[in-house]
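The chain below stands alone and is given as structure tokens, in the form predicted on its own.
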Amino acid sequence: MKPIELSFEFFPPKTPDGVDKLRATRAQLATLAPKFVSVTFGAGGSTQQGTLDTVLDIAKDGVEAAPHLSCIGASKEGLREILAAYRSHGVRHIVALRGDLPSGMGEMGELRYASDLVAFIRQQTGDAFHIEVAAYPEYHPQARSPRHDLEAFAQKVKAGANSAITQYFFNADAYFRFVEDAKKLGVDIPIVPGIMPITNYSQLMRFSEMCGAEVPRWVAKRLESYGDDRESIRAFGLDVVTDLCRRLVEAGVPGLHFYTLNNAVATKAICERLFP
């Protein structure tokens, strides 16, 4: 099978041990020659300094790093400062998101939607950044309807997004249908599937409940049946996600973006199976 462009998501470590672990993870995944890596932030844009620090640490290795940038709870002036800081450090790639409002924070900020953030970045910086946005093949959990969700995605593209990364999914048909429907609305940017390796049953179900990703019942039941047998969970998860990726690659997707959770083992195993 022909290799395709790969990218990985990391989160900013909070401890010295976490920094060391992420560096080890990056070293292991570097052998896969990622096109870029992305770095997340906390709710409401918290950990933004940690995001910048992690991005700069990655850049030292010659790997393109794309910080996530959220508009929820942020002021335009604050966003201008962040954009200026990234430009001054040579960052040219951003993942623009609405983000989540932290509990207890009442202010939405001056920009309400991701499309507003994309438009703001373009207004302030022109074409200085390659802008990624999020896509939801199984619909954003807060969307009013599937149609409204699709139109919101198209609006982000019209505002100036260059490409998109999807929420993870386990149903390839949901992705194919989403791409097809987006094209009917005039969307012509690459829409890269987001991939979540399966290594932990309870963690997967918790994440999926929060983000609206559907875990097929047969997958959930099989994982549940393994109880505390971590090796069986990992082996089954590796089969399921590799099969998903193989179907996507054979269909000609523009790339695969792995949510690594700062761990290299499962992502590397999937890629080595796909591209031996």
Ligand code: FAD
The other form holds:
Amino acid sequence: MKPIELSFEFFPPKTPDGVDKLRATRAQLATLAPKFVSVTFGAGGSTQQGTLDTVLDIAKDGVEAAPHLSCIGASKEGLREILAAYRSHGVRHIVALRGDLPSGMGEMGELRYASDLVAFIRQQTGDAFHIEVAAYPEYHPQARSPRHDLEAFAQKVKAGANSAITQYFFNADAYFRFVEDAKKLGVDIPIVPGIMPITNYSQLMRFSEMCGAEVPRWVAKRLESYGDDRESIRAFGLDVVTDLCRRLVEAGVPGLHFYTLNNAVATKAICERLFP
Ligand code: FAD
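Having seen the form predicted on its own, the form predicted together with this ligand:
Full complex below, order starting with the chain above.
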């Protein structure tokens, strides 16, 4: 299969051990020559410094690193400072999100939706950043309706987004339909599928419940049946996710974005199977 553009997502490590582990993970994935990597951001600012530090650490190796930035709970002044810090360090690529407030954190902030953040970044910094936004082939859990969600997505593009990364999904048809529907609304930016490797049943079910991604019943049942047999979970997960990626690549997707959870093994195994 012809190689396509790959990108990898990491989270900012919280401990020195985590920093070392992420460096090792990055070294393992470097052979796959990602187009860029991205670093998540804790809404409410909890990992603000960690995101910047991680992005700078990655950039030292000559790899393009895109920080995520969320607006929920943030002030315009605070966002301006973060954008200025990124610019001063030569960062030119950003993933703009609304974010989710950790429970108990009250203030919504000055910008309500990701589309407001995209417009704000454009207003403040012109074309300084390539802006990515999130897309939801199975719809965002808080969306009023699928139609509203698609329109909200189109709004982010109108506000100035250059490309999009989807929430992970296991149903390729949901993605294909979403892309078609978005096109009908005039969206013509690349929509890159977000891929979640399967390595852990309970973690996958918990994440999917929170973010509104559907784990097909046959996949969930099989994973559940393996109990503590992590090897079987990994082997089955590798088959399922590689098949999904193969279908997407054959259909001509613009790239694949892997949610690595700071682990190289599963992402590397999938990519090596796809592009031997
Ligand atoms: P929005 O696009 O603003 O949408 C949020 C909700 O509001 C949707 O239901 C939408 O339909 C609705 N909506 C939007 N505009 C309007 C409007 N004008 N009127 C009415 N309703 C509207 N979270 C983090 O905290 N940190 C991260 O680093 C992070 N990285 C992510 C990376 C990717 C690729 C993805 C897919 C998600 C990521 N998330 C992250 C999760 C994300 O923050 C949540 O899914 C959040 O709930 C929504 O963010 P959004 O940018 O999609 O919001």
